[in-house]
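As a starting point, one isolated chain is supplied in structure tokens, in the form predicted on its own.
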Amino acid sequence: MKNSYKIKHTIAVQVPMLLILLLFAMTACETEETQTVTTLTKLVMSDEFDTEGAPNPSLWNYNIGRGPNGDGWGNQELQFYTDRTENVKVDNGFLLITAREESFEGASYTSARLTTQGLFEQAYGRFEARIRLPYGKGIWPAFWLLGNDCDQNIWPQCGEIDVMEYLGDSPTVVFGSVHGPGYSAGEAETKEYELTGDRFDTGFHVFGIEWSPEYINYYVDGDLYNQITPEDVAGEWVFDHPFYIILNVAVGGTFPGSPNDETTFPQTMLVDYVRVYENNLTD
């Protein structure tokens, strides 16, 4: 059953109940910042990573190499993505994606990038994953979605939703963003979430979005920290068709910069699960 409600930013003060009612009546028509939230319960895809070895081939593909144009996947990333067990495997109930410093196929680093392209693609719903992140300058892990029409409509026209993006030298901060025509790369619509008294590399946290035709909500551990709507973007809203999931750990690139002398390898992102729920608009 779908439950919708509004979250409003208010300040609590101690005043008599009658005064509260009077103030409410006087201000009911004023505009307040609101965020729409939808609770989804129909699970349509789940990988709990409970089978040892290679990731489930019915759900996950591998991107191999340094990008279609050999340019570090358009970001000047330094790693060579492989499907080797040294870089990606399921072990002890977790998916491990490991970045290593080694000479391989002309690159100085290796890592892995998994996608559900052609295997699982969906428009709208809740996408979430429980992840422990790595650490270090130049380490750039992400949990994100890409439009399934990117082979026909070149990025950013196909759309990109970054559920979680993280820089390894800022272990208390993650980003939630969208990229589309007119608002991509450094001009993406984005917001950061900062932990208090904790770090993303020392324990697991749940990163998720709830996506509908009217908004994309961003969550960390169930806390709603960002809502992006068609009115928020500086261009066409292109989030109205199926997207597929990507999990990867990049090394270097234009956003994080290169590793430095204090960056240690290997660095591993551990994924406990990936789950997708479907909008059930008829309930």
Second form
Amino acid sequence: MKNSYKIKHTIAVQVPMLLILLLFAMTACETEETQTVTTLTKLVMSDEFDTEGAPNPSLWNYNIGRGPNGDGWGNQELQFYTDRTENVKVDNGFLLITAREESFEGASYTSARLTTQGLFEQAYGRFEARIRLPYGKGIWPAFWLLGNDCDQNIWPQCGEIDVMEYLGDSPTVVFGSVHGPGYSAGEAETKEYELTGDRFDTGFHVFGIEWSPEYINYYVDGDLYNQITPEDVAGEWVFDHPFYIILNVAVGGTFPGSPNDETTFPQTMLVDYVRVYENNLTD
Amino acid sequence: MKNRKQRNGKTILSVLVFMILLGCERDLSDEAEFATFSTTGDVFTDLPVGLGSNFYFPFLGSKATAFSVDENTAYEGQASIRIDVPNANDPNGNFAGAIFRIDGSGRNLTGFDALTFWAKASQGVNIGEIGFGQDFGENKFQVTRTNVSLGTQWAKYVIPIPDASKLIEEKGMLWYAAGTNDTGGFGYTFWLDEVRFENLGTIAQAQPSILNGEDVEQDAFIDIPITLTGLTQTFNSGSGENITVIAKPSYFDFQSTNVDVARSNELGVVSVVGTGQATITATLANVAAAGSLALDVAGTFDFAPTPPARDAGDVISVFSDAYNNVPVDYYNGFFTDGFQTTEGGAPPIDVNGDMIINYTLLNFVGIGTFNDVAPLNLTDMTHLHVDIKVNEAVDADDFIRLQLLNSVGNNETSGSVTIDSSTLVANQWVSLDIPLADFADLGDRSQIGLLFFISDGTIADIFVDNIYYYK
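The form predicted together with its partner chain is what I need now, so please give it after the form predicted on its own.
Entire complex below, previous chain first.
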């Protein structure tokens, strides 16, 4: 939280929806010589989820099961991830990731976790997705990036950028975080973004980051709400290598807590699109 | 308050002008009328807002002076609504409760999604009921949130509107009922402030239900209507908390799988109009409600024969809609000796206003008149009348034994008469008129305290009606 957004650090981006911010930055920060203007307009990857059925196999892998150690992906999560259509499919122009309450392979819930590992990995750029979130205690969806070197450099050394995390019992709040050596899990560098007069499970919202060597900016819809720089993190900056994308809906675990009587199932995260733009400056 | 009246005056004036316009302009649409109702959300800020001068109507039996405007306590501004809940033994009313109804035209609340207020109490306490939409008229769109937990510090409370599109002219802005069941009969004070209808934008994920979400199956009878109960609307609030309110039937739209068998009106009263099967379901603002009522209608209800008119002095009636009944301790004693299995009779069933006792799992059951009521003095009576309908097949060994006990527990005597299977008829009413002299060994019948129905399990399900003694 110490990292609250400072206007003098504003990095304007030439994106239509951020035009107001751009204008604001130009007028407010004209004298700042340190500001860097990135041009994150070159689309290098997008999935609009327009083809019905299974997600595009040239772009999406699946993490199956309960994690490499069978411990709920290190978080005591309760779901068993599958690639069944009950848990993941493209329908009506959306990617649907659905958490269900059912006995499956010893778990009480099923869901899905898609990754672009080995299929799309990139350092820097703009990563964004338009998502309608599910709701309810114990529901923990995320749109996040993981360093592609976690096999060699054990997490959190390989780095994690959480573009959007959300807990289903706080339907007006999302948060963006980075995890690295010395600042992971409960010590991650993180900030909340709260909607006023609206909630994340009743309509679509755009969640994104602008990522350059000097910073990671977090935005929701048109609001840039946080910037994390190498000076902000309590350890080594480990965000200068390719990362891949993960979309998932977890159920339960130490962080969100278990679903309760009021949690209804199934719960579905709808993804309208995932788009990645290149950071031209790093070419 | 002065300003308020002026505003009301203007509203009335504009309505009049509008009516005049309506009279000469033919192409004004009906919808234009709604615009004349105030869309103000505020109900109480530092004063009641737009409620007019005569807006507070206490419930019958409540303490009429419970409400005041407290100018020393406020969440915001200078004053709040103060409710002093009386002690349970207060001779001027043993609870506090009232409606706040607009003295004038209703409001258009279609632009809001909740009634909100800040509240605290002199001690932590559950307020029994707080809501809106009660106007002492039809109360068609009444909403109730029950057991609202107030602490001693100000907190904001939300009462969601089940479907705001229904509230085009609402006068019931606020109502409450608060007693002392939770506080050992001792009174307390609570305050409400900044009471207003709001469009929070965070009220979502509706989960309406009827019949408390249960899928109920039951027999029904032509011309015997059934009132749907357990109607609620649940929303998830911005804090992630589910909030459930009781919603009147008029918020719902009811459907029937067969309107020639059964259909519900907007008041949640299901009319049964034909034989067959029908399932009643509901939606609220196009969201399907949990719960359903599946009815199996075989025909009309078979009532017991109506007893003849008799002089009041010739009858001592225990259970009949034809006569004035004497008080009884119970229609089912539920004797806890471990042998009684009988259910039913507590209370009797109400078939469109006609009361009937339905004993099920019958082995024996007693109707008591000796604990808290006067025993029956049948000395002058000559007969016991009872109508019995066996709701199952009657086998040769089946029986129902009627037993009378006099002076229960004190030189007790008893006598019995057994109705055997040749008298009982399956699924038909049998009217019995039994001379009291037939209850051999009873002797004195001046202090009758118990009437038993005993089947020893040979007959499990019976209707009983018109139990009376006469001469």
